[in-house]
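Single chain ahead, by itself, as C-alpha cells, in the form predicted alone.
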Amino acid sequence: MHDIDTIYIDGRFVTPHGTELFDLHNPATGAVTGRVRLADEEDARTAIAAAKRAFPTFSRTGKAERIALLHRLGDAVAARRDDLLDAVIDEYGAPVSRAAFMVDHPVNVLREAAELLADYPFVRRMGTAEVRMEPLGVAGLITPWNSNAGFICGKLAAALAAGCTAVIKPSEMSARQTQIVTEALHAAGLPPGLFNIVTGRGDRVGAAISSHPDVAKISFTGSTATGKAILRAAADTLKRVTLELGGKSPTIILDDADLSRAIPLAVSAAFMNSGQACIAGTRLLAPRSRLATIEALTKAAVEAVRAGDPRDPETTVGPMVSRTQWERVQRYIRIGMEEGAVLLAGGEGRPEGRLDGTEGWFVRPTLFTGVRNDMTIAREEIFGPVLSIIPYEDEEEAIAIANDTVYGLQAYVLSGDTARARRVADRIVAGRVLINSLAHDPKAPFGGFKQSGIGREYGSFGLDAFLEPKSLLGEGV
C-alpha cells in the first residue's frame, strides 16, 4: 500500500492542512493500492505565498543559472526512471510499450527547455525601443492524469526558464507518480519556493489557484469544460492564461492513400495512450469510393489490437484510468449504437483475454462505421479506444467534415501524394496537422484553435507564454 500524506511547499515535504483521504487504485485490477491525503484551499494559499516570496530573487537570475538548474532537474528525474516506470504502469495502467515514452518525456522536456533558453532573446531591438521579456510572476500549473510526469515537468520547465516561480496542482488520481516526481525535483536542490506541489481536487485547490490575486499566470491541461471555468475565475484579476483542452481530431484518408500504411497509422492515432489522449484521431474520414476496403482493413486492425495486461509487451491498450472513465466510455458506445452507427468491432463490456480473475477497467477497442458527423460519438470527446468511420464523397467534403467541430487541436492527413496532402493540411483548422506521420517535435508549438484552447506550449511560443514584453524608450536606450 502506498500511503501519501505530504505535499511540497517552500522546499519541504509538509503535512497538508486538508484532511480528506482519497483512494488510489490499480486500474488493471480495480484494487485499492493506497491513499493520498489531499491539500485544500489553505494549502494552496500557503504554496502561493512561498512562490511569491521566491519570485523577486529568482526572476533576476541569468540564463546560465537557469540552464544549470534545468539540467539538474532533468538529471534528478532521470535517476528515478525505474520507480516512475513502475508507478505509471500500476497507477495509470499505461502499457509497458507506451510507458517508456511517458517516463522519458519529462526528462526530455526539462533538457529541451535548457537548450531553448540558451538562444532565447530576452532583450530585443524594435525601432528605437529596447524590448525586454519579463517573467510574469507566480505561475499556477494545473495538470491532468493522462501524462502526469510529462505535464508537471513540461509546464515547470517553461515557467522556470522564464524566471517564474510555480505552484503545481496535479491530479489526485496520479498521487504516486507525483510523489516520485516531487522527490526527484527536491533532490535537485533548488532554492525554496521556486516550485510547490499541492495535490488536491480541482474544485478546491485548482479553484483557489485560479482565483488568487497573487497568481499572475495559469497554465492548464484538461477538459474544455474545466478550462472555461478556469478562464472565468482568472478574469477578475486578468491573469494570463494558457489552456490546452479537448479534441476530436480527424484522420483524413485521401483516395490515393496506400492503405497498407494508412490504416495502421489511423488506428495508432486513435488508440494512442489507450485512447486517453486529447490528440487521438477518433474520426476516420474515408472516401466513399474505397469505403468497403477501408472498413474491412480497419476492422481487422482493430480486432488485432491487444487490450489487457499493461505489463504484457504485446498490449497496446491498457485499462481506463478509473471506474468513472470506464463507465463514460461504455455510455458512449451505447449512444453510438442507439443513434444508428454500425458496430464493426468491439462494443460494450470488457475484452476477452483480460487479466484472469480481475475486474479491471478494460474497454474493448471499438470501431463504428456509418457514422454521421452530427452523431454524438463524432461530436464529443470520448477519451477511450473508440474510433468512428465517417464517409465522404470528395476532397472538399472531407475538409468540410474535418473542420465541422468545436475543436481544433490536431489532425492527420494520409495520402500517396505528399503535395496534395500538404494542400489539404493547409486548409484544416487545427493547431497541428500531421502528414503521413505520428511525429512529435518539441520545438513546434502545441495547442488548439477554437474550443481546444488558448495559447501554445513547447518551444519559443511556450516560453513566450510566461513572459510579458516591456518597452524602454528615450535617453540611454
Ligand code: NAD
Given for the second form:
Amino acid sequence: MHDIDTIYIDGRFVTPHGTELFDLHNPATGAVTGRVRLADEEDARTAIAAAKRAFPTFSRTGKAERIALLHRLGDAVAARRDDLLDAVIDEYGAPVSRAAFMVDHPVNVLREAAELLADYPFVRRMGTAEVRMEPLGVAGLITPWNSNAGFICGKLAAALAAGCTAVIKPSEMSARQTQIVTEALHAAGLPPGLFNIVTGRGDRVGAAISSHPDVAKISFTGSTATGKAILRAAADTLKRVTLELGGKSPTIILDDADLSRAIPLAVSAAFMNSGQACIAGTRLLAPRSRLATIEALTKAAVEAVRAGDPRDPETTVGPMVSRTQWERVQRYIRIGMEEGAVLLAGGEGRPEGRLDGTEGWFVRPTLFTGVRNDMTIAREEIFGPVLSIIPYEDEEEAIAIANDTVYGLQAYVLSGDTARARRVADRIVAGRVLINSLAHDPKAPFGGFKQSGIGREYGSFGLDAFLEPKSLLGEGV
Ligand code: NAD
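With the form predicted alone already on screen, would you show the form predicted together with nicotinamide-adenine-dinucleotide?
All chains and molecules follow, beginning with the one already shown.
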C-alpha cells in the first residue's frame, strides 16, 4: 500500500491541514493500492504565501542561475526514472509501450526549458523604448491525471525559466506519481518556496488557487468545463490565464492517401495514451469514394489493437484511469448506437480473453462508421479508444466538417500529395496540424483555437505566457 500523507510547502514535506483521505487504485485490477491525505484551502493559502515570499529574490536571478537550476531538476527527475515508470503503469495504467515516453518527457521539458532560456531575449529594443520581459509573480499550475509528471514538470519549467515561483495542484488521482516527482524535485535542493505542491480536490484547492489575489498567473491543463470555471474564478483579480483544454481532433484522409500508411497512423492518432489524450484524432474523415476500403482496413486495424494488461509490451490500449472514466466511455458507446452510428469493431463491455478474473477498467477499442458530424460521439470528447468514421464527398466538405467543432486543438491530414495536404492544412482551424505524421516538436507552440483553450505552451510562446512586457522610455534608456 502506498500511503501518502504529506504535501510540499516551502521546501519541506509537511502534514496537510486537510484531513480527507482519497483512495488510489490500480486501474488494471480495480484494487485500492493506497491512500492520499488531501490538502485543503488552508494548505493552498500556506503554499501561496511561501511562493510569494520566495518571489522577490528569485525573480531577480539571472539566466545562468535558472539554467543551472533547471538542469538540476532535470537530472533529479531522471534519477527517479524507474520508480516513476512503475507508478505510471500501476497508478495510471499506461501500457509499457507508452510509459517510457511518459517518464522521459518530464525530464526533456526541464532540459528544453534550460536550452530555450539561453537564447531568450528578456530585454528588447522597440523604437526608443527598452522593453523588459518581467516575471508575473506567483503562478498556480493545475494539472490533469493523464500525463501527470509531464504536466507538472512542463509548467514548472516554464514558470521557473521566467522567474516566477509556483504552487502546483496536481490531479488527486495521480498522487503516487506526484509523490515521486516531488521527492525528485526536492532532491535537487532549490531554495525553499520556489515550488510548492499541494495535492487536493479541484473544487477546493484548485478553486482557492484560481481566486487568490496573490496568484498572478494560472496555467491549467484539463477539461473545457473546468477551464471555464477557472477563467471565471480568475476574472476578479484579472489573472493571466493559460488554458490547455479538450479536443475533438479530425484526421482527414484525402482520396489520394496511401492507405497502408494512413490507416495505421489514423488508428495510432485515435488510440494514443489509451485514447485518453486531448490531441487524439477521434473523427476520421473518409472520402466516400474510398469509404468501403477505409472501413474494412480500419476495422481490421482496430481489431488488431491489443487492449489489456499494461505490462504486456504488445498492449497499446491499457485500462481507463478510473471507474468513472470507464463508465463514461461505455455511455458514449451506447449513445453512438442509439443515435444510429454503425458499430464496426469493439462495443460495450470489457475485451474478451486475456483479462479473465480481473475487475480492471478495460474497454474495447471501438470503431463506428456512418457517423454524422452532428452526432454526440462526433461532438463531445470521449477520452477513451472510440473512433468515428465520418464520410465526406469532396475536399471542401472535408475541411468544413473538420472545422465544424467547438474545439481546435490538433488535426491530422493524410495524403499522397504533400502540397495538397499543405493547402488543406492551411485551412484547418487548430493549434497544430500534422501532415502524414504524429510528430511533436517541443520548440513549436502547443495549444488550442476556440474552446480548446487560451494561450500556448512550449517554446518561446510558452515562456512569454509567464512574463509581462514593461517599457522604459525617456532619459538614460
Ligand atoms: P479536469 O478538468 O477534471 O481536472 C483537471 C485538474 O483541474 C485536476 O487537477 C482537477 O482537480 C482540477 N479542478 C477540477 N475542478 C476545478 C476547479 N473548479 N477549479 C480549479 N481546478 C479544478 O480534467 P481531467 O479529467 O483531470 O483531465 C482530462 C481532461 O484534460 C480532458 O478534457 C482533456 O482533453 C484535457 N487535457 C487537455 C490537454 C491539453 O494540453 N490541451 C492535455 C491533457 C488533457
